[in-house]
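Shown next as structure tokens: one chain only, the form predicted alone.
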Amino acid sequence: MPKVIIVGAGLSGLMTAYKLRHSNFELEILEARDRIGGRIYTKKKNSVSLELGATWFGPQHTKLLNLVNELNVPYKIQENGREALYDFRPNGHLERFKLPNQQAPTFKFKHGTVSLLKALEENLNTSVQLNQVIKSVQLGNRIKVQTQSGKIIEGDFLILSIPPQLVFDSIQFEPELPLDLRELVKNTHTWMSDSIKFSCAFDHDFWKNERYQGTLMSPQQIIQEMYDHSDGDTHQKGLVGFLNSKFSNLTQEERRAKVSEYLKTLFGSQASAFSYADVDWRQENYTIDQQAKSLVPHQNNGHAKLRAPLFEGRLFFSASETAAQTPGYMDGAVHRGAEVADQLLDFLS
């Protein structure tokens, strides 16, 4: 029986052990980081779901819609009320403009975006092993895959569900893959990187009248996109958003305060209490590495070149910058994972 080995357990990871499931391949997942999901990042706090990485979907997003109706993972409209806040200070004012009716409605998960993975991975059958940071990958007869502990998996056929820029800047090949290919690589954009993704919950979804849901763009305070997060069938009442990046040298702590005495600028005292978390995404383990280079966004996602089969057809790039169809989004992750799946299927038939 061939053996897969599967570097990555984010959606695109997961989604390609998922289409392999019934087949007659052997599956093996290795995970970096101490939980499943990659950038898809729901953090659990005081009994609270505060959404730290991917969130939001669209109609448009067909592959990923149809993933999940078939795994029934329970999913809701985004309401962004008819005003939004603008705030231009300081060097203008705190305004409100009406926000253009929806042409089309923007959707995400009732029980964090989370509940897509648990989903996909209860249908798996194998375990993903977590901890497993990989060092070095030797292509020969066999594929040899050595994590940092110094654990040597062998298999037939490798999938890199990674970031592309993590890949050559911490994992050693032997021997070296082609120049152009890894210049392409350093050259690709990391979706998440460049973002500080913040989310709090309250005891009251104060800032809610008939108008106003939560809806505010900024481009100097500290908070610069927020959105209502709110969820009536837990009863959480939540704001989550994107964070000013000038503000990455600061701690969490650091940034909860400032976001703490901005929101009171905007709601008084009420906004003073709530649990936070944030994830600066440039800073967090095994999405990009520290030194790699700045890049304007989607910069070579879905080149042709990222999804060409190497070493005849035994080792596959499929995060989602690499997919044809929306890269860089939860859609393209689903997409390419799939893709990969059914290239490994028809090496079988």
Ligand SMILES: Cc1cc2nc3c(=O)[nH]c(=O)nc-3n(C[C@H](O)[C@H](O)[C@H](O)COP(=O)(O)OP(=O)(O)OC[C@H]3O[C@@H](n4cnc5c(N)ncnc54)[C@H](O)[C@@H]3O)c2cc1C
The other form holds:
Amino acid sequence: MPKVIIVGAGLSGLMTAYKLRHSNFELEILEARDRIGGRIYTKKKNSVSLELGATWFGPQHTKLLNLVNELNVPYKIQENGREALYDFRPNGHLERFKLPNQQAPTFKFKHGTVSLLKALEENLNTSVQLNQVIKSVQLGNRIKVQTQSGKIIEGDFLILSIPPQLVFDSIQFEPELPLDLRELVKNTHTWMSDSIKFSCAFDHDFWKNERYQGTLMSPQQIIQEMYDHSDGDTHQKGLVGFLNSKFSNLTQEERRAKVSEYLKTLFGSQASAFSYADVDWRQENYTIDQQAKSLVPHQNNGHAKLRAPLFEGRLFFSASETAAQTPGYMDGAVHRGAEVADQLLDFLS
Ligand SMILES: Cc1cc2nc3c(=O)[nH]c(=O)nc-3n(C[C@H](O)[C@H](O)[C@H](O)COP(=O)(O)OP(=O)(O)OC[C@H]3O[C@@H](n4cnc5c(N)ncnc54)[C@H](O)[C@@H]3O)c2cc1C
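Switch from the form predicted alone, shown above, to the form predicted in complex with this ligand and output its structure.
Every chain and every other molecule in the complex is listed next, the one we just looked at coming first.
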């Protein structure tokens, strides 16, 4: 039975494994972190779920929606209210604006984005091996990958489901891959790797009224963008959004204090006690290398050369950024993860 090694248990890697679950391939899935999901990260803290990675999708994300419906993962519409707060301080005022009627709905998962990953994982025929950081790849009659701890795993096919920009910063290849490909890959932006996402939970949704749901835009403040993240099915009331990247030099505790202080200026003292977490994705080892150069958002995302099978059709890049459709997004990860699986299945037929 030919063996496929999948490096990375994010959405794209898990999608490939899911599509191959009934095939005649032996699968081994190796994940660097101590959790599955990669850029999908729903953190449980004090019995609440804090969404710290991918959250929203829409009707245009057809591959993702097909999968969500196939696996029966519950989702709902993101309610943004009829008004938003725009905070132009210190160069302007705090103002309320009427939001245009939404042309198309935006969706989010009812029980956190992790619910999609859990549904995928439950349907695999093999378990993900966590804490397996791949450091080198040897391309020969058999493909050998070596982990940080020195373990060698051999297979016939290798799928690298890790953000392209990270590949050559973190993995040594023997023989080396072509220079033009390495240049392209190093210059392929990893979507959202420059963001700080925060999430917080409260006992009640004091920010809400008939017109306002929590939507905020504030270019100069610690919170730059914010949305309601309450869960209608549980008692959890929450807010989620993005922090200004100029606060990345602070500790998480310092950012929490500043977020709390800022929310109090908007909503009063009731905004103080909450469960809080954030992730500065620029500092996340298995998403981007600390020395990686800054790129333009979506630079080279979806480039056709990223999808060309390598090493006589035995090596593939498959993270979302390589997808022909919606690269960088969850939909792209599903699209590309499935496409690579189909290419492997063609090989068997
Ligand atoms: C803050 C944030 C918000 C986002 N918001 C949205 C959104 O609202 N909607 C949307 O559609 N998309 C959003 N995205 C993008 C979305 O998260 C990604 O498109 C999707 O999760 C990518 O999945 P992937 O499997 O391709 O890559 P990843 O999720 O990056 O998975 C790669 C996996 O490989 C592992 N790995 C890396 N290096 C190694 C190694 N050397 N050895 C072993 N394993 C390794 C990683 O740990 C990781 O688990 C967001 C991303 C972030 C960070």
